[in-house]
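Here's a solo chain for you in structure tokens, the form predicted alone.
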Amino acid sequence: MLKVGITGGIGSGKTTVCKIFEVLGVPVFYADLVAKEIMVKDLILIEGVKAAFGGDSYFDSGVLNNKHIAAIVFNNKAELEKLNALVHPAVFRAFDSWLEEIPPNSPYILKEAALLFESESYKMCNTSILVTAPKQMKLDRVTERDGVSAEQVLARMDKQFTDEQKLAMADHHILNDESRSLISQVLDLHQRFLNAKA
């Protein structure tokens, strides 16, 4: 089955694009949502996090202590890499399990991940899509959506590859600047992927 990776910087609209693909009957694996779920479900990951960041990483109820983890990894690249080295393999395991549940008549699947290229998970896909938008448009979307300052959004952007870096690695590009129909761009790629499968 054709595996298509899809990514985009914060505020690019990649989730909106994924929803359009879903309307077309394409199963989508949301890696970032799954990562949050497995932080409290994957026993191998939980033990790894506790060993790396201490027993305070989780409350007695089993809920992840986000503030404790954030205080350690925020602005500390080595600690963030340590966390990612635990989380990414767990997400890969979840992806493999998810693939086994996909109906055999599905045309192809999408794997959505904010860090598709940074985590090198694009290597598990046959092809990739990058969703981009102008920087100011992304800032406006995220500050309005999340109720955060532009400075906070820029700090989050700085932790990801730039669009230029990702464009050099991506096979396909969707521009979400409201000047060209997202639906038509998705339909174009959908047809290409169906033809590639055939």
Contents of the next structure:
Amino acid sequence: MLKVGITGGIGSGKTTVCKIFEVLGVPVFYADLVAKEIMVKDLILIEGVKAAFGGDSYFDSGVLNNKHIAAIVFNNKAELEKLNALVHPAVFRAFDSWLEEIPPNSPYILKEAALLFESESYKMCNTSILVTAPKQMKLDRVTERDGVSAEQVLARMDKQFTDEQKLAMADHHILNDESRSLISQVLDLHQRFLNAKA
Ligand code: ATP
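Show the same protein again, this time as the form predicted together with adenosine-5'-triphosphate (ATP) rather than the form predicted alone.
Below is the whole assembly, all chains and molecules, this chain first.
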């Protein structure tokens, strides 16, 4: 099964692109969404988080204490790496289970991850797509979608590789600048992946 990693900076439109692939019948694994889910579901992960960051990491109800974790890892690279070292293998476990469940007639699969290159999970994919958009457009999209300030979005952008760095690593590129048709760019790649599978 061909595994295609797909990524893009915050607000680039990678989820929007994935939705188009889904319409074409391509199963999509949303790694960031799954990462949030398994924080309260994966027992190995939960025990690891408690051991690393203390019992206060979870409320008695089992809900994740985001504030507690954020206060520890915010601007502390070593602590953030510790958290990632727990979360990334758990996401890989979830991905493997997900792969076992996909319909057998699926042409190929997509794995969407904001930090596909930063987390090195692209190495587990056969090929990769980078979605980009002009910086101002990304800022406008995210401030409108999430109701946050441009400064908050810029701070999140600073934690990601630049588009130039990612372009050098990606095999395919979709430019989501609202002037080129997204659908035709997706259809073009879809055809290529179908041919690659044959
Ligand atoms: P994040 O990393 O924050 O999850 P993302 O890269 O997944 O972002 P999307 O959520 O797909 O980006 O898009 C960000 C916002 O921009 C959404 O509100 C989406 O509807 C809008 N958007 C994306 N692409 C387009 C487009 N081509 N035309 C109009 N709006 C768009």
